[in-house]
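The chain below stands alone and is given as structure tokens, in the form predicted alone.
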Amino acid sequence: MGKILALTGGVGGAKLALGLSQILDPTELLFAVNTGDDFEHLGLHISPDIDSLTYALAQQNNTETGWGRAGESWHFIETLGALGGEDWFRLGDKDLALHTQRTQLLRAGSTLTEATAAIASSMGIQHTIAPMSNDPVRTIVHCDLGDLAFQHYFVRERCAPSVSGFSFSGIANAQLNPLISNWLADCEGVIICPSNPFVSVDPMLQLKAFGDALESLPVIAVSPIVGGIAIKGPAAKMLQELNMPATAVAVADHYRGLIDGFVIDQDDAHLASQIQVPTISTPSVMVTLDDRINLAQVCVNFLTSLRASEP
């Protein structure tokens, strides 16, 4: 199969980022990533979901805290809050270096795409990283709180409000950004990692032009939901409160007319029936690199088999 889009936003999709990226050279595959969790925060331009990519990407993630990169130590912070400053959000030392230095470079003039790019090369990352958009876009929750900032949402409160909806300011005038656009041009096929499909696939769907691209190529998507569980994050608990099952096939539904094929866990494999697009159930819990590896191949494999079908 020739180029592949791969959507992604958060440490699950991060997992499957990483098992593409050994089996897919630079020259096939693309990151579109999700920046609506990005904020400001201590005077500093923080993009956790294009971190989180980075850090898989670079095998420097945090394997303990499940976020974040490895070897962290957590002077500042803690000093900090000592101080009575702010220190809801865990910034460690090593991840704090990386932000100080996106900061620079965005007051520089450089763009968020060309930020992260200078970033990803210092780490020794070859596949491109592309935020979904260089314009701001910003997760709004809709919640029992008032409307709340994502990441105030998500680690503040830690994700404790019921949630009624979400929107996203800035998504009007945002434009995708190009390197996005001209991979879309010669691009054979998209696979939507296993992240949440509200907070961090749909801002990038609601993209001008974005979805509307993405309708003529064969899309398929990893069920971030496995046994009624999300493995990672808040996903099933948002299913719930927006009256929805927390199953994977409210996940296929959500996903209905977007995508052509879709790929849920083993143990999920009873519901097939129930999804209305092709569907295949593989082990998706990704442990070790080898998980990652093998959840990739069978991605792949099913995008092209999705793609040899087609009229």
Ligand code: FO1
Contents of the next structure:
Amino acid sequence: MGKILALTGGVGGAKLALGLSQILDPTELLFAVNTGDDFEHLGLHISPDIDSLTYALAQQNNTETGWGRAGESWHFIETLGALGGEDWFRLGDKDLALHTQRTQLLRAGSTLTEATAAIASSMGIQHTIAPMSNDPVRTIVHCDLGDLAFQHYFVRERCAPSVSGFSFSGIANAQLNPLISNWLADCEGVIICPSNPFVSVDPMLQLKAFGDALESLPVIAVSPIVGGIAIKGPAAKMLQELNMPATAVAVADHYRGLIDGFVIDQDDAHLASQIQVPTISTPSVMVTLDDRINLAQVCVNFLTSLRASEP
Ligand code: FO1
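Structure of the form predicted together with this ligand, given the form predicted alone:
Everything in the complex follows now, all chains and molecules, and the chain you saw is the first one.
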């Protein structure tokens, strides 16, 4: 298999990303990451999906919380709260150092891509992490509390509000990261990792140059919904609130026209007949590193077989 592009955001996507990084080297695999969750907070530029991927690839992710860094202490945020500061967004002491370093690099003129690369290499990561754009894109959640900035919906309101839709401010003027457009020129396949289709994947697909480029490539997606629930996060709740069934079939329908293949969990194998594109079922709940590697290998093999059968 030639060069592969993996689209990821959030915790679920980062799990498969680690598996892919174990079987494909940096010349074969590039990660495109959602930046719609980014926000300025306490004077810092926070990029949660870049950080989830960075920590996952460095095998330093916090498995208790799902997000942030392993082995954390919370002195900063607890003290900030005691001083009357904003402590709803839980920044660990080690995680705080990463946001501080990124903010310093950005202030010194680095692009988000350059800042991300500097931090990734300092953590021993060989693979390239490409933010979808160096320009700001911010996901807005339209819900029964009004239009909320993503982290206000996701963390401050704990995903409780009922959603009616999403928009991505800045998307019209945001340029696709040149690292990604260059990679797409001779990329042989695309894997959409098991991320939230609405708030982790759609921001990337809505980047015009990105969505258009993917049309001409073999694309597979891995369902983030298993047995009617999202393994992590609000995807199932969002599907229901958007009047769609909380099933893998609804996710495949959401990607209709874009994907050439779909990967569902073995427990959902009976749903394959309802999905319009070639579909394979396999163990997709990733607990161990081997689970991640096995699912990654299934995805690469699936892409290879789709390419082979291409007209
Ligand atoms: N998610 C939470 O549910 N609560 C938090 O306090 C929280 C803090 C946080 C700090 C840094 C970071 O990179 C991510 C953090 N997240 C937190 C997760 C984050 O909101 C989500 O990972 C993404 O935005 C959605 O995938």
